[in-house]
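In the form predicted on its own, a lone chain appears below as structure tokens.
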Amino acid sequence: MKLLTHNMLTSKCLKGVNVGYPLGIVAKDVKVLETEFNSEFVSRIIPKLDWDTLWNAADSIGHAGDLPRAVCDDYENDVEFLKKVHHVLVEVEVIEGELVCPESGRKFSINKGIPNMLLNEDEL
């Protein structure tokens, strides 16, 4: 699971959960897979991200590195900043682990990089 995906997942569909965001990450296996840098994609996705959630997720799995705590001004023209964001968003991947609902503690498994967010009938 890429951190881009994590940034957009919630467990608010669980019975009794109001927000369900951000999900905690318990990573058992994390890999870094180099991908082609696309500055246009990264600069367009940044406004859609919850930056604090992204930074905290990267930090929780040991990959915040030199990613700034806040989005820099004029980030669209800062290639070094965009490369750091690209790395965290699409190159760092949780292969095995769990996502944890912050309200209920419900755990969702991550297997082979795919988070299983399916609910049981009694959880709806």
Given for the second form:
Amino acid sequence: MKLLTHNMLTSKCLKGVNVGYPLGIVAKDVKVLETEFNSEFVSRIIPKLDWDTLWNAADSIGHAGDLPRAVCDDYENDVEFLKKVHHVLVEVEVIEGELVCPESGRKFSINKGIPNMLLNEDEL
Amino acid sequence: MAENKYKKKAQRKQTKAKNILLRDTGISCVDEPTKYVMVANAGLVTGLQQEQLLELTLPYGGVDSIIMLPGKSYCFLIFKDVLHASRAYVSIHGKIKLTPNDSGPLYLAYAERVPEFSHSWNYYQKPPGLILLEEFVTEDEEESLLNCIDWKTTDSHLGQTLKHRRVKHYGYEFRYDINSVDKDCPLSEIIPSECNFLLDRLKENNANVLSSFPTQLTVNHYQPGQGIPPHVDTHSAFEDPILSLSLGSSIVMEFRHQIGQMIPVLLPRRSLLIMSEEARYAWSHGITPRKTDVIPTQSGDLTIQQRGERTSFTFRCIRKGECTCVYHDQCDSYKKKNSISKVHIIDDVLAAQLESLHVHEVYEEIANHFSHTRHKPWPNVVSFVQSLPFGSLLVDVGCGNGKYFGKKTGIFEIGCDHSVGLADVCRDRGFEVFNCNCLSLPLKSEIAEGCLSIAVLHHLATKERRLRAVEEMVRILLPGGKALIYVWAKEQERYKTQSSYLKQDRKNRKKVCDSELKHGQQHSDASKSKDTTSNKASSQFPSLPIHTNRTQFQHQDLLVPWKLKVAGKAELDKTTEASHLESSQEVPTFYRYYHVFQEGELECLCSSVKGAKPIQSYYDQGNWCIVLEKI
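Having looked at the form predicted on its own, could you now put up the form predicted together with the partner chain?
Shown next: the complete complex, the earlier chain at its head.
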């Protein structure tokens, strides 16, 4: 699971959960896979993100590095910044671990990089 | 002494009825005469027919209306004035029997008013869409029309005497066994030329209700005392409107609506009745078998009219194709279209169980084999993916092995699938994926520019669940974002071309034009093995039909067999594989649930989704497809 995906996931689908965002991460195995950097692509993605969620997620698994706490102005032209974002967004992957609903504490396992968000009938 | 006894009995009966009336309706009876007279011991429940009562009261005159209440053993007479009312009261109460066989006389009482809800006879109201043209034909024309019918025709089908009347058909035979006409079998006897004036006469009456001359005529002959049961003419058989000419005698026809309303309509002799729109589609019409009718007089009183021999000419246009009216409760075309199959899965819990057993579990079992058969992407889906703007987020709901991923650079792709096995394959191929149920996506709202649902909705067992899945996709789309949906079509042949699904059948490949196609040998995914019965066939859902692979669909809700190739064999080339399988005896078979979509069904489903509009829909390789745009 990439942190970009994590930025989009919620547990709102659980019965009785109102926001379900952001999901906590308990990481047991994190890998970094180098991928091709495209500054324009990262620039386009940034407005879609919840930045605090990204930063906290990266921080919680020890990969925040020197990623700024806030998006800097004129980020489109700040290649160094975009590279850091690229790294955190799509290169850092949680392979084994859990996602945790912030409201109910329900845990969703992550196995082989795949979060299991399947619910039981009684949770719908 | 004896008179006193009867008087006391009459009073007792009266008091009892008064109490019932007060309890039922809150209406009190009064001692002083009023124009409302309650008949205490005769009503719909006792089998009273209003003409009986009217006949009894006619000598005293001035009856304005009779009010019969459903389920009640009493009724009301409303007189013109108190004078008429008291005349009838004094003569009838406790003295006169309704019929000579009755054990006792009628008991009456004056009421302060009558109940408001009532099935009173209102001759001035008509069902919507009903037009009555009086004096439509002259007496001479009436005679010539009556004389042109040759009742002597001996053919058993023509000129048959039904239980209640004599009937003869022209143009097409109306078959009472199927309540329709055989549209492919016109009769040799065409509509008599004496009827040719019809269209011009309608024009003269400013009633241009027909665009062409009717193609079917039914002539009914009724003796006094005969009738026709209430019915709505079969929607799929005839167009709107239906015309009926009354000759020989007037009659009262009763129109009924399903909500319980009943309107009697007097059809005068030589009048034309036009039943259009609601009157044609939603109201039943019938004639009660009796010898008299209760009708209003010129002055507004009710009176009794003896029936004479009546002949009706009913003109109808045979409908080509199916009815598209909005009166679904009475529409056989609508019911046919929507009777999905013998199996109606209405229960959400049952639907979830069915999907769990015959979709989710099966995909886990066949995931690897399935993935090997799913390598060729459909070009139109790839085009959709490639049309997404740079920097887009694409969510593939039900991504399987991720075969639509990696087709475009500069977008971020997230896949999800219920199957853990398929998600593993997708992940192994380097794509981002998670497991979830498409009915509740664990994603934020308004995040994606593009969404795919390829071959997913047809695995959901109720319309509500299919709708929910579409709504979930629309929810995660950004405004202006697009979703592409593919579902398996019931119609596997379009424009005389078979889908690749049918063509993959070996027999079909050899002789595509073979008309015996439907009865072809069972095949499954190039496997030639005999159909091994498997205990995986649905024991929990025994009523679901099992589809024969590579043939046309006979049902909408069904189980489609999947014959599993033993691990490792899928890697082999096809020739080896086929020959190997021929020798193998046991091939595990799994049954996947499908709801195959009929033409128009996907559009119909998506049209009820709020916040999205369909921008394109098409048929592609045996699938119905739609592109939705979030508003």
